[in-house]
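What follows is a single chain, given as structure tokens, in the form predicted on its own.
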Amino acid sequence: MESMKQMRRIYLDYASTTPVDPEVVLAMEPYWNKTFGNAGSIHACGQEGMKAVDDAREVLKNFLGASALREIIFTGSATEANNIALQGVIQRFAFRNGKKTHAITTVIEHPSVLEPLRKMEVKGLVDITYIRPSRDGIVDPEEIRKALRPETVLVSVGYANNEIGVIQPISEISKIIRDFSNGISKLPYFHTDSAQAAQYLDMNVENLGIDLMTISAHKIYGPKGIGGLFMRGGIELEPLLYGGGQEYGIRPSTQNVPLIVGFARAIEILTPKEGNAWNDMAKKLQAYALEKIQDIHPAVEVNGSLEHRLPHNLNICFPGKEAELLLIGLSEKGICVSSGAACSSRSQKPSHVIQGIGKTERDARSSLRITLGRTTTKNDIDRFIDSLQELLL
């Protein structure tokens, strides 16, 4: 039998993170040890970075399709980018108007929405409204439209979920709220975590209808501890930071010029010619997993809608298994997958997602999260399948 250090590792866990791709890596080199300006001087070793900050600049503004390079923010993650958006906007009007605001969400968003907004709450400066999706892990769109209110100024709909892989009707959501400011006020403001979506879905923001966007680059090849936030023109928003005049003063730090080149080329190899055909190629290999899984376990649930889904995603439950010991058993054999988001998998809390869409706690605890990427085979998939079966025995 193959020991653990013969055993080719197999991951299947990349809605946590992918592998910097080779060209990204080649890309951010030079601005590690040699143009190492800082992008706020104005000597000519600082011009170099700053003009590497503008040209990344405007890759994301193409891809996103927004109308100026100000609309583009640099953060320090996507998590970032979603509390700059959110705690920027409420903060902003609750302190002008002196009186509590409104706003929605769904119960199934990134914790990085729903702990700001909570933390917010409680301080008494803003009513939140979770609207709870579909058991197919849906949001309907006139829930949102009831649930709206005068003083609304914030509605925020993740774009995909990170962990059951749903995509939302953000367009039909966007028209809803523009329906509801009838022209008269820009707000509500809509804002979407889409850090899951860029690599999938039509990201322009004018096709979408979108206020605030985050995006982040580790989700896309590129390297961690970068991420974006889009923020339409005439925003206006509390920053989060004071000290500087960095990225217009919404987030006043040095940048970091080697990831923000390297955020930009992973952008850059998202062409639509290669972006299509790894969406086939993954559907083909979701639906290869999910029969195989089907196969030596037909008790299976897929947990939210296969039909409106990101084409990578597996999130599925096996009743009367504890996917904990199926996670660690599966590492053991050189498997990686997930039970749920990273960033709360070390608070042994069952799926707030999975609950959020109907389903009960046992079920939550029974669910595992297999994710795609482009080098995936079906022999890994089918060297998955065998180490699966030999624990659901």
Given for the second form:
There are 2 protein chains.
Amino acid sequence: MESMKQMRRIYLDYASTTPVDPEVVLAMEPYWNKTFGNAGSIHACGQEGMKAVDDAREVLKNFLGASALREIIFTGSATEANNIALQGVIQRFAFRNGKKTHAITTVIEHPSVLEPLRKMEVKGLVDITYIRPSRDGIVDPEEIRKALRPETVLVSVGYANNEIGVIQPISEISKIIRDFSNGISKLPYFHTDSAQAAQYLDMNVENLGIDLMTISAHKIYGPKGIGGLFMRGGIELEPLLYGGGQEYGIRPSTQNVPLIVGFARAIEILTPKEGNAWNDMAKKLQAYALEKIQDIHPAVEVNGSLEHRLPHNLNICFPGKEAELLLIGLSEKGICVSSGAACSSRSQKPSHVIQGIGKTERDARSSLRITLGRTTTKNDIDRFIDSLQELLL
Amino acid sequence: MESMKQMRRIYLDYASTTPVDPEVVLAMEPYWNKTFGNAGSIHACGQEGMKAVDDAREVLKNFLGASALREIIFTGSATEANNIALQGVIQRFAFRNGKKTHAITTVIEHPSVLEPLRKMEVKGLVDITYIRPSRDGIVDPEEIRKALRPETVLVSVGYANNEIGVIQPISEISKIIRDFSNGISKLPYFHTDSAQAAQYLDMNVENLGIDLMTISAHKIYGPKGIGGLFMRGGIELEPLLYGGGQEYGIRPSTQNVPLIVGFARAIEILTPKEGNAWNDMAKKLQAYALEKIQDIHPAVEVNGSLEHRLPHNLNICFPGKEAELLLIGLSEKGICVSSGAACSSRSQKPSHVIQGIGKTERDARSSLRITLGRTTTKNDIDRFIDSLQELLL
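We have the form predicted on its own; now please give the form predicted in complex with a further copy of the same chain.
Then the entire complex follows, led off by the chain already shown.
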């Protein structure tokens, strides 16, 4: 019985991480011990590695619509990319003209955006305006306009929220920022954490008007331990790491050739066509799952806009229920869902995102995140619903 | 002919990076898309990942003789581990009691030690004493004693040099530091970059008296993109990254489960027994290669001590010859050697290490690094010698 459960485990936590696509595993394979040279070496063994890295960089450049290879920086994670962008810009411009810098973000960002900003705020390097989204989780671009100041160096708004999947009006926000900077100064820079978005949304940095964009491989069926930062040409920032000068000096370290190659392969698999097909399927499965959940527990509430939302995400409040107990009960039945971001789930703090959209701490403690993946089926959702129903009785 | 050369390529740049051991590739395999959960998730899929990370941490803990799991931090690279140790400690203690801190290092350290220190020196956070080793590349522990000051927070001396392979008297240096701190204050901390050492030397942090130790997977037949920092319990430092709190808050980011598992497997393969067997073989091959080189070009000089040296390393000056041309010529013949650290080889600057031991810029430009690996044979060395001889004519 136990082994049967093991076999039939159902994973519904794709926003936390995804399995690596078998094609990605295959793409990485030659780089473990055949083409294994250090991409920084001049000799032939190294140059093969460098070529693999440059080819991968070209894939990311095209995917994001960047205009030069050097606008793409490979990092060790999306957390690192966020930290480089935020700490890097603020530390570069802190006390320019003797004035403390200013930055704008929202209360629902990922910890790897909020924590470095808070750290620099505490250090006295920056004043920060934290925008509160409306109850549907959407940031009003006018709030950004009101918050802009002459000393604002950075605006950071996540493209699609990691917990509630709500999509922000990035192009509208970027237009406001461009209007404000009047095209003369390039400051403030506009950063967006797009770790959750690449699978579903337009990632073209020109369309979006983005200066700094964070992406992640392990959210799109690539490997963990590799992230990317788009950094528009001309942007100035202070690196976090110093060393051998790799990645244009922005992220020195021996280049992680296999994972860089895997990241690029994962992106190639996300062709617009396939992406859209999966988008439609995910939307249908999302609607199906929500309907079923409402059937078994009519009191549920969806956290955040259902319309402006990633199609694989459901974040649902079960009023009066303890989400953590549901999560553990589901896990015992072989079903993996989340009660918030994986990175903070060990801390057992109620979600700052759900509270950030005006819900109570109690609501936050009663909310489950269900995120679907490429291989999720109706049958998986039915099994999840059956198990959930048993737990809700 | 060309394809034959390709087939018979001889890699003699193991200090730059190593191929991943097939057993390591095998160990990582289940974690790509079977046990792929986020190690930060509470559910069963996540807990499997967390267990794999904890098991790997246990392997590193035992290998280094650490006393607690939380003394082992997984990072994205040895460069990152060095930066966390150096920036982390200095930023934590800068201007303690209103006084600028002080740190001690040597002029022959890896760029990922020297560059962050220089950066903090330029920022005015720290005064740095740069110790110059003797002509054999060895740091005199008495020089460290003379440099220690009440405001010294950190001493960083690499265990074995990445370019010339010279081994430093780490235990003697640590005794001097312990004497100075009088066992009362824990400062100054003693950091050692041991990226090159794990294959060959005693890595027990108690024997060595180390507070902070950097290690790397891809120098010991593990994957690129994963490093480790031993950080003795009670040490205080400021992290570089902020986010989800992973790795005890020292290096937040979704944990790179496959590469962490691979790192541990690479360390398991380095059992003392096998290590010693390879040590002996490497020593014989090193002697053989040196003898052959001296035969074909009697004017050569070994850079740094031959006695206190990693057994796989030869760094040799060919007076009057341009090392870069030799390197490129060898590469064209399918033989990969180095003219310095891979990370700075693109910059074409003459080695600061070779100049740091009192040689001229010209000597540095005439020096080749040949580093042997587990599968290197006498026959490989013979082929290298034949090719080198053709180029030296």
